[in-house]
Amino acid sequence: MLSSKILAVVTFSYLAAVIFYLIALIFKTKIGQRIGSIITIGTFVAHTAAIILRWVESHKLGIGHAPFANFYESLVFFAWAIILIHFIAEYKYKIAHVGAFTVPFAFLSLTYAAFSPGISSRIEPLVPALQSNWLIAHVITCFIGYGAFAVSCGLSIAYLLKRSNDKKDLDALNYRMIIFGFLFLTAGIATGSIWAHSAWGAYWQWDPKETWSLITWFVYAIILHVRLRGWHGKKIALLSIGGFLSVLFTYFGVNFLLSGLHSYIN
């Protein structure tokens, strides 16, 4: 599939962007930031085109569904969501150097999708449970939330490593990213519940992924609560990193370690 070939190029282009962001960070050069940003912009456009093309390819195969149906497609969209949120942070708040900490998450997601032997890039028909418009709403809201949490984690790592005057800005932006991600995660859980009722006749079944999604929701709810109670800086940065580890377990650990409706094991 042409879309898969484009995504292979996209993967290594994000790696190139990360290298230039790191050069800018280490050697304090603005040209590295600019090149990194230009590569990221161009790659994101190609990334978006590949997702749209994969949708078109599925129609040509007579399958015709949004490219959110399997693990490969979700990894591709996860990377896309991370870069989208990264752009919001970079251009709205003028902190391009954060790309050295956020873009690697997108690169790693695509690398895992492309090179893991257990993941197929084939376009396959939807099983009956996935044949619902709620699938699109659920995946988009969840992964935009996950993308925001990935950027929050990157901001937290930047906060812990940097010794500059912009640490206050990083802390404030990290808080905004957590709020943004929390709202979308809430919407994702809500749309997932509606979808589950449509597919299986119950809004909630305490499936491992459902359960861990709720745990992750409580983790970020606690982070927001203690932030309002006066916690700032290093404490919130460490909690944000911990929260993203919970996101990763929700996404990867549950899918492969625990058997359930959302897992990739039998």
Given for the second form:
Amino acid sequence: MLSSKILAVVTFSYLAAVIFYLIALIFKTKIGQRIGSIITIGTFVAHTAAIILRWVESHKLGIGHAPFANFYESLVFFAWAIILIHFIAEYKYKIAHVGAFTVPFAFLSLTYAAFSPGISSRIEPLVPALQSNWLIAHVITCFIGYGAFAVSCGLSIAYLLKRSNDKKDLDALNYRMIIFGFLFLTAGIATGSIWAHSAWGAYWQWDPKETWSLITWFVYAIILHVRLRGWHGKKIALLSIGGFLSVLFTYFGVNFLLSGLHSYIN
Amino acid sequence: MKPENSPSAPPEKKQPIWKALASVNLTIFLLIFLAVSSIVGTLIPQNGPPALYIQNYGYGTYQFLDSLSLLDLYHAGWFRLLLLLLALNLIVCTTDRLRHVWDIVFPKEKRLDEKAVLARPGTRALKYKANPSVVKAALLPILSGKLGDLNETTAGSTTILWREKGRLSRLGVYVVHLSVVIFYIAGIASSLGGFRSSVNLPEGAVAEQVCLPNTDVDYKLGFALRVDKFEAQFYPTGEPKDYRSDVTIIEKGQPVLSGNIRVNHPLTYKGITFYQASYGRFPKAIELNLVDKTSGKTIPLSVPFGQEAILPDGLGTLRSLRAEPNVMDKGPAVQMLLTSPEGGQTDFWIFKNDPDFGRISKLPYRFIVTEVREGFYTGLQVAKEPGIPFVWAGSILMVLGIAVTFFMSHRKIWAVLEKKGEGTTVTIGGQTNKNKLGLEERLDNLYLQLQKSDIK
Ligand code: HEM
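Condition change, the form predicted alone to the form predicted together with the partner chain:
Next comes the full complex, this chain leading.
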């Protein structure tokens, strides 16, 4: 499958971008930063093309559906969402060296998708429960939210590592990423629950995946409210890393450690 | 530390309980408590049979967990109490602040706190040779934007031109809080006025009532649902493609609606919704050949499942008890119950692939199973969820409210014009209730624009 081959190349060129970003960070070279950015943009274009191509390929196989149907496809889209949101931090808010902290997440997600033995990159037909437009709305909103939380986690790590005193912008952007992620996580839970209602007849059943998404949502709601108590900087950074661990558990841990309706893997 | 620009309740005399219920600290505490409890609920399997817990944890632990309602945690009284407290906290906190925020959002007159502005006008300053009134005239077209008209405040010899936007966005948070309350209403509406149940219906069967789970009560639908046909389709790979039940709704003996129920495409009639949930096969009838042991004559006999068939020659009746796909590794077999004319009963198995194994020799026939006719039953989930419109409303409001919180802010942008000798200094500055980065970006742009303009 051509799309899988492109994605293999995409994975490694994100790694290349990370290396250049790190060189820029460690040796304080502008040129490393520049090269890292160019590679990331080029790779993102290829990444987008691969996702579209996979969609086309599924239609050629006669089982056409948006490429959000299995674990492999979700990891590919997760990586895509991370890079998309990374661009906001890099270009809109011009946070220097942010790529060294955000692009690695995309690389790891794609590496996991490609190399984990339990994950099949085959294009699979949609089972009846997934045959719904809500699938698309649900996956897109959830993963944009997760992407924002990943970027926020990267910004938090950058915040904790940075020694200079001028870290206000990093903190401010980090907080904005959290609200942005919260917006999409909320939309993700809402679309999921409306979909669950049309598929199973119940909009909330306390199934482990649902519950963990709610726990993650609580964690970020807590961050939003402790901020009102005046917490900022390091404390928010640590909480945001904690929030992202909760995201990772919702995404991976629940599938492997707890059982429920949602597992892509059986 | 108090965050800037965050309105806090005016210092009035308040009841301690009211104060406690209005505090954000309580919110944080409740959210942490809810998060931790929910985690516990995902680690201990919920609503399992007691035997499972006793086996895994031991009897003492089981009793302990059960006494804390940790085995049905999300429906436990204390969990609901926490949710209720959060709702109270939310309502009290919101009413407490809303009065104050209302005054900011809908002020009697437009105002600028000039003292505060003059104390910290900003860092972006420009010097002009012309006098303030000339500079002001030149600035006007640049400063007035599409949103919010330009206001002017004078304080002594200084003039402040200012613009304000996004006052309404301060209400975004309260829309989010309101939507949380709407979710509570959804939950209450569904648990008071709704029900959920499931039925397995063979093709041809009619349901007029469903059994409510955990009770002996039957819920009368008020109409009947007949399953005409069930169909399961599969992809070439063997994965399921479609499950479909064709059904007819019958009211007062008349068919009123025909439709189908598929996964993700439920059917709703009079507020009750039917979902495709599962399916299965069941034996419909067992087709036998009775071969006369002496003459070799063959008589076909169909034994409908669960009913009796009469044997020829007054030898009694035959009832089918079970049909199994594999018995004793000898393949499919059916279990029959023979009732003799005198009333004596014997049951026996007939193996499809080996009709002479374990046969009954008393009767003058050999039994040969020619076919086990199977039909489908469809498993339908039947539910009434009056909370759904609230779930929709709550979802939309919450997403909109957070979007407003994220994308919009209440900002003031100003230019302070001061006479300096013959010329004028202009200082650009602003104030916002959130997204300071966005404001700085906006001010940078404005500053650049002014630098590029040809004002002298
Ligand atoms: C699960 C329930 C809740 C959710 C989803 C929620 C959500 C939010 C959001 C998104 C914000 C905006 C944050 C920001 O602008 O940075 C906010 C602000 C706020 N929340 Fe909540 N909240 C919840 C419960 C509560 C409760 C129970 C209280 C009661 C004390 C509360 C008090 C506040 C206050 C005082 C603000 C700041 C308002 C302002 O900026 O004027 N929240 N909330």
